[in-house]
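One chain comes next, on its own, written out as structure tokens in the form predicted on its own.
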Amino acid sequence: MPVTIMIGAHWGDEGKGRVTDELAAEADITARFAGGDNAGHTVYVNGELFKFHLLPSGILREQIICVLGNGMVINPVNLLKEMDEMAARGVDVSPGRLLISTRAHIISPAHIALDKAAEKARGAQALGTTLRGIGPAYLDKAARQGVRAGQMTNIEDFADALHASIERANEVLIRQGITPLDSHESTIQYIEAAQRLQPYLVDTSVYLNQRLKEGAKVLAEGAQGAMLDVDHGDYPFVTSSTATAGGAIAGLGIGPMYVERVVGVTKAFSSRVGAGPMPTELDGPIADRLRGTGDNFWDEYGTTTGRQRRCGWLDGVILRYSAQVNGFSELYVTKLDVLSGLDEVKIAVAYEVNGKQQDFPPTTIRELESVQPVYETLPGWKEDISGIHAASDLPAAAHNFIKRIASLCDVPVKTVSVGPARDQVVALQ
């Protein structure tokens, strides 16, 4: 069964881009199935740094066909900007390599304006969105008044649909005392983008199913993380799409019978960008140690927003829950090297909620914000592991840490990364 689904196990920023790049070496197709340019995936290859927001990270593998699936929301102007940047660096982004679902929805200038207005109106209760128009685009999709990518094949109809979207948004903006958008000026770039993107538009569900029947291997690249899933995350501090494994099926238009593996990606510690509960969040020297100085791209600063990430010990409760919701068949642990040099490392193995311990996170935000993590302390290791390639060379304490992660969620850890480069990987099984 030729589909591998790759999912972030926490709140995003787990290192999915480099994992996608690695898994894509054995795939024929990589496909994004949810989200938009609120995603930020970073890949480091041969001394070069690549940052992706809409393009699947597998685009760096020459044999790969990349798909933007129907479950995505796409800003065509930003997509073209990213494509042009990659083309300037020698990456093939021709219609033969990149396919855009005609059923994907378009993020319009109206959605971006509404996103910014909504966050401003929330004030201190702001959700910390990326302000890319993601939520309003999905809202229009659910309200059956969205603009689909397939409409770009008819420029006049596409322009009319954009104009209607902007006029609806302007009514809201005016009520909030915000200067309305100029519908003509706002759509010029979009119309130009639509003309350039027409050759890329395909019924990707038909394409994927046909390729799967022929035996092609498909890697479904998740964006964000399981705890940002609109149903299973810590609502309302979530994204507006399905970021769990189930979203890959609906977001690509394929059947579950094709799925062979579900790879969960987790860092060796936890991090989060933006608002929302984070039970293991730390302040002080350990948090600074985990986060880094910001001088290195491998440090904990958001690829999309540039915001400093909140950091803390690995949350095993969230990881256990994520494994259950996604049905992980294996785990990939990134940034194990960041823990090198610590005398001890900790994992939250349970939560204390209202005086009682529990193994899974509570379902209400009020309770989740008040939980106390129950930590298990393990010996650290002093050795620099960034140059290790064989599992047998990892320190015993690192092995014990990895085994504890696996036992907490009853999922084997098959791979760990010990640095950002392609070859800084250790296969355990």
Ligand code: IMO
The other form holds:
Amino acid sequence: MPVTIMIGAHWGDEGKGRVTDELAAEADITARFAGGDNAGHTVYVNGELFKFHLLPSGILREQIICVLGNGMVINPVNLLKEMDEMAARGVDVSPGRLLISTRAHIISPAHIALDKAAEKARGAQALGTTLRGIGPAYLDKAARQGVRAGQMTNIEDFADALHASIERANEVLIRQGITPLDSHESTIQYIEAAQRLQPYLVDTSVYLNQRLKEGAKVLAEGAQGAMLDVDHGDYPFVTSSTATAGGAIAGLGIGPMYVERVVGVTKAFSSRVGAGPMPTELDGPIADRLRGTGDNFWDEYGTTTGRQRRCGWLDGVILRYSAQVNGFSELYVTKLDVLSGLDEVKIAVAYEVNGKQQDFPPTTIRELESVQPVYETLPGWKEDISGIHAASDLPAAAHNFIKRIASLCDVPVKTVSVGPARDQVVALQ
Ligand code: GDP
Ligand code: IMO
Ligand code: MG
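Structure of the form predicted in complex with ligand IMO, please, following the form predicted on its own?
Let's see the whole complex now, leading with the same chain.
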């Protein structure tokens, strides 16, 4: 391995949690490098359901050390809540097993209030953020007025920094006619959290580099997806971090020479939650079929917000683009089982823009909103594939579908999953 980077190929929720859990079996360290608790990563093991927002999804593998890297924005109260929940379920979240970068940024109550206020002000143009304060926290980081996790080592300094953050936010809130935050009241829990988190704070870049020199295997767990990346996604309908593979290097403080594998995770269809263009979005029976009724935990309803996800056929144009900007060395296709029973399945292989076909998405929102997907229709398969373990047992039509995905972006599909559980996996090569 030394470093394997795992990235969502579309707009998030591709099944990164389950893939991380699987790849972590071969790793020593699982590290998150971007985003915060806007992420919702699901892992289903031995009939137990786990949803991770800040903790790396490799945490269920006993040998794994978990790292929250410098590229993250961390809500300390929500992190402790998640840690306590995991501890109650018998998961080791002690210092030494979980390391938090002193350089990671803190999401304060001010950031959450500002996220809500900004969405309200956008009205009909709202981005549909997760309201976790992600954008305002990264904004403060870029403006060089953020609060870093390392400041939690000095409680007085930390409290002052939080209060200053709230005072700045209150000026904005008052201008918008929103009730300002009570600086003391809203920070009590944060200050308590800081005290508890002190033993976890480490220079994780120094730690990771030392372990890599000793031969440790690191799994970098992407959050969100390539199309939500602040540079490469469909700006402005994106998150505020670098969710693509390059973000793993900057967000962990390691060199690119360690990277051996970049695993792109895609669902067998496309989904998006929140606003923004989605060229293959469907409305009607196929979309309902892909989304599911909500009765199963794997149906397409947000892990973090519970929102219904928009669904449509697999967007191969986005996948091809994503393979390029991330440098995928292999693909992992999830939720293949969901396509079982359909007479035919479709993949968008190009877009028609102003009467011309193109292989990559246009860079302006106006154009992306007006593209017409060019679909290729492939035969479906009727068999229930959720119990299949060997590639040779997959129906020919499923093999055909997978082969087309690989040829579309010139990246081999190495694994498919046929259900949410650990053993519902088929290795292809
Ligand atoms: P993430 O954000 O990329 O980790 O994805 P989420 O956890 O938000 O959403 C993916 C959902 O699909 C979760 O409920 C998973 O349990 C589920 N899932 C993952 N792989 C498969 C699969 O192969 N088949 C089915 N049916 N569900 C899957
Ligand atoms: P995982 O890691 C799906 C979306 C939000 C919104 C946009 C900006 O589970 O795949 P933000 O709160 O980040 O400012 O919201 O990004 N979004 C996600 N969509 N999965 C996620 O994470 C997401 N994280 C953010 O819905 O459209
Ligand atoms: Mg998710």
